[in-house]
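One chain follows as structure tokens, the form predicted alone.
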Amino acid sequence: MSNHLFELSQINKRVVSNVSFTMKEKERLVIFGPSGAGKSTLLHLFNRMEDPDAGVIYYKDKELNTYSIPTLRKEVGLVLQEPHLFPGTVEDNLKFGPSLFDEWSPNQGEKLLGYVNLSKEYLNKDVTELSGGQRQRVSLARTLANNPEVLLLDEPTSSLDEQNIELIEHDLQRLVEEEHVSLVLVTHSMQQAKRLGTTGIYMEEGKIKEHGQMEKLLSDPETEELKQFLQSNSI
């Protein structure tokens, strides 16, 4: 058994063209590049929000499409840019996923909120009472309720202020260190990429232009495309 978490081979989907790479377990992969590069499309392929038109994706050495979608999305959770919470209380949202698998326990809500630095008093709050930062943290906790091995993050802090960005990033760092969760992060923020990523993929026009250690990509880019992108994004 290899330690490859994901393997993508010759993937095509809309703007994504002939993409191939591997991702290891416990990796923190950041996908970055200009708007329209195919970053979110690539991210959505990991838990079958979209399926490729051509090519094969493997998850833990098995073809991704051999997993049932509920099982896959339990293991590979997605947090979107805008949190889409269900009507009801915070606890209603947190227990939704585990209840599908008959895995919810009454004390679980407090533990989940602890991961995102919210007190147990929030459990009975209606989601309409939450601020934008609180909604995003509840969205993250709801995804964590399924005990995922991988977190897919699509611009999770782009609409938040600096204080909430710092809180979310702290939550993510803690999850990586304590729960050994793997991350796949799409971001426009190169500072965030530097803080959270161990490896990076730079995309332009649906293609991977560079893939390697995040620190090296940012400090010593090999392609002219990445050099220009970093210059224009103040790195």
Given for the second form:
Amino acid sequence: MSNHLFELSQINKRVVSNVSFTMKEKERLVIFGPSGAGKSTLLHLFNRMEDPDAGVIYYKDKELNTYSIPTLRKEVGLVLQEPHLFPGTVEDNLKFGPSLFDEWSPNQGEKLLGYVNLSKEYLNKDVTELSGGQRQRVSLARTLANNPEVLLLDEPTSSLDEQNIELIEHDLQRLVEEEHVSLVLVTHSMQQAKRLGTTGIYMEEGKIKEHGQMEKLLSDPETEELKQFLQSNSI
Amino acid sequence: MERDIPTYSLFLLIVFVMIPFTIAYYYQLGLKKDIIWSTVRGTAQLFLIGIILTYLFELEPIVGIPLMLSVMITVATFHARKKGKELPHVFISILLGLITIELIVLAMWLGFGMISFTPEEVIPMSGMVIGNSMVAMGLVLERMKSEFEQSRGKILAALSLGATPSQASHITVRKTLNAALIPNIDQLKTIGLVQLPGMMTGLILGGVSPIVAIKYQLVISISIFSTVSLSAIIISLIMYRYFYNNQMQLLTLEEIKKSS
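Having displayed the form predicted alone, please output the structure of the form predicted together with the partner chain.
After this comes the whole thing, all chains and molecules, with the earlier chain placed first.
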């Protein structure tokens, strides 16, 4: 058995065209590039929020569409760009996922908020009382409540200020180290890609332009496109 | 004794029509044609239905009632369908919904001895139930489309956490039902206080004692209340499914249109 977590083979979906790559277990993969490159589209294929028009995706060496969809989405959790919290309290949001699988235990709430650096007093807060940064952290904790093996993050900090970005990134770093979840992060921020990724994929116009170790991509880019992107993002 | 309105005074209704017409003319509302047309059309429709009803009332109930009910349900279906044209199978869903509701309510009325199986009683009562259910279904369809649009992010979040379409639509369906049922509940709350309900007014004008009129009104009001709730629930539970594909993925209205 290979240690491939995901294998994408000749994927086409909207702008994404003929994309193939593999991702190993415990990898922290960052997909970056300019907007409109197809990064989010690609990310949504990992837990079947969308399906490719052509091509095959393997997850743990089995075709993705052989898994039960709710179980797959529980195991491969997605954090959306906007938090989109459900009406009610923070706890209502945290228990939404586990309750679907009869796995919620009330003492989980405090631990989950701990992951995202919020005190247990927040459990009973109504979501309308939260700031933007807190909403995004609750959204992250809500996905973590399902105990995912893979975490998909779709520009999770795009609407946040510097201070909140730092807090969320810190939470994420701690998570991958302590809980050993694999990470696929979509971002247009080079700084974030550098801080969170071990490997990177640079995309432009639906195609993978470069794929490799993050350090190498940043210090020694091979393609003109990536060189230009790095220059314009002043790395 | 049967009371009647003399024909000449009916013609004087034109004075009532002149009021909105004058307002529309004075403020240039662009509604003059609509006012004239709707008055003429409404009058013609009512006289036509009067002639049809006179004819139907003379038929055997077993022929006349199903005939008129079929016409009413078909017209109501065509009308309610307009609000959800983009959705697949909307016509058949409304049609079956209305038939089910009519059968249930008819069985209860007849079974509990509330009315007798005569066109004079079944048709006007059914008309009110079907008409109100039609409005409720239209409201649900319209509201559902906008709720699915507005709550798109929350539904995607629920799906991504492992929810099935039915679980992910829970909040949306609840909000849709709420919106469709609130006017109905409010209406029942103020019944008789703000305005005397149409049926009761008609019966009193026709010479029936107010207490008997109220009994009929109660039967029809409660029947409308329950059938409207039922029709809203039926159509919600059938239609929310079409906002998803078989892979538990949320569709946009454009995608739904394309797929149907």
